[in-house]
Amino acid sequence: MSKPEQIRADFAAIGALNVERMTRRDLTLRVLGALAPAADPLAVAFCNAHTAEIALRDKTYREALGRFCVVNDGIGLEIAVRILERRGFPENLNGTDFIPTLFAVLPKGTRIYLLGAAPGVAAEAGRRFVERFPHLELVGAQHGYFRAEEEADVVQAVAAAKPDILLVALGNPAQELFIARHFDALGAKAMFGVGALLDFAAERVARAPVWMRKARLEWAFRLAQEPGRLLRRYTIETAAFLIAVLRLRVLEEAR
């Protein structure tokens, strides 16, 4: 029998907030290798501009995602990366692209739980999933409107579901929270959080054309459909985020 291949571990500092360079092929077989008997449970984080403001000021929330794989998305990582190391990444790894290319090499038989977003939201990406990608089996769909008190009856309906991946739709940083609160609790190989993938995957949200995903412009096509929520987020939030990245590259270069 050959040997698992070996994923060369390659991070980028920022500050405390370690990302992994990582193709989307290294994360595909991060992500077989958890769903092997007796491996380690994988939680994985796809983080932006937003994610990492929230971890370089938040110690709980940089504590928590100590404990996923950390990965890249979006041009604000990018931009931060070259100022701080003057290499990026080497590909944009967001969740809504990731998602869909591993369903469609998950072994057959793979269970998915599908946790988050408004009633009726999961239920409907689960549905369109297995019809895209019938060799999965949904084995569970929740709305994330539930209350604290709730909380520990939703991590034992997922736990009893037994799932092989588990996709949190629950928004930055409430997603990871939860994950890293119920890691072992929640009985799933793989976990992933995923913002706002199951509304795309539903169709309650529209995606941004091909050629501004491409361009890395897709940030300014959700401002225009959600001002009110996402305004702050990629004004100040990324101003802030920038003017810290340019703080610890004087830091760096006062040593």
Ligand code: UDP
Given for the second form:
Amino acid sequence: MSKPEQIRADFAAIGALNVERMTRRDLTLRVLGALAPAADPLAVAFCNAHTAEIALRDKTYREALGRFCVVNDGIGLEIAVRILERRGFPENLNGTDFIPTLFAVLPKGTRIYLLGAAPGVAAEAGRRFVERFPHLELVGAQHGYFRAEEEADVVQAVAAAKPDILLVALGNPAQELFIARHFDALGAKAMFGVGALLDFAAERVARAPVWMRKARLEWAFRLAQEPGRLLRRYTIETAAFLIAVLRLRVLEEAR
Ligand code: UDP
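The form predicted together with the named molecule is what I want next, because the block you gave corresponds to the form predicted on its own; please supply it.
Every component of the complex follows; first up is the chain already shown.
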């Protein structure tokens, strides 16, 4: 199996944020490389316009993402790099679609830990994953509504379970900050911030119909479901992100 170094590094720079230009296959090979004995642990962030907007204005988050393989998720990032580099990404990569395709090709006995979402959701998602991918071993499921003073115990429980793959579903930016804070202590070989994946997998939240996903309108479906939480994100924050991108482009041209 290919090692991570064999995959050509190609980044799109959105200001100080580097997003890798990768196909699903490249990312799968990168993860399989991280599962090899003695390989360095890998953390993956699926970066959408919301994540990128936070990263551009928040140094702590940007620095946390420095240890991640950051890949592109959604139409906002695609528009941003076309504005900045006149070249899009090879594929759209989001956790909800990528993780099941990864699970399908993981070696037999790969140990999976699910962390995040409301009580009961991670366990239910795990049950369904193992039913669908019986070659995987679920070694832990923990909800994501623990108190700050319980965080050390949560990290210890993950490490004790010795997972190969850890999915963290705490929302952005909390999930990436959690992974960065405990990068080595978690002891997982590959870690992913996966947003609402566990809710989808446990069928607690409905996904957009396939035609909407294909038209890259999944955001509109989610907005209709959760307008209170998402309206600001999809209007003001997206506009702020695109304005920041346009400013970067103007600065680039003035050089
Ligand atoms: N979540 C959690 N603990 C928290 C806050 C959120 O486990 O303190 C979970 C929430 O239940 C959901 C996921 O994090 O399963 C958030 O996913 P989503 O992609 O909807 O959030 P976003 O990243 O868009 O803010």
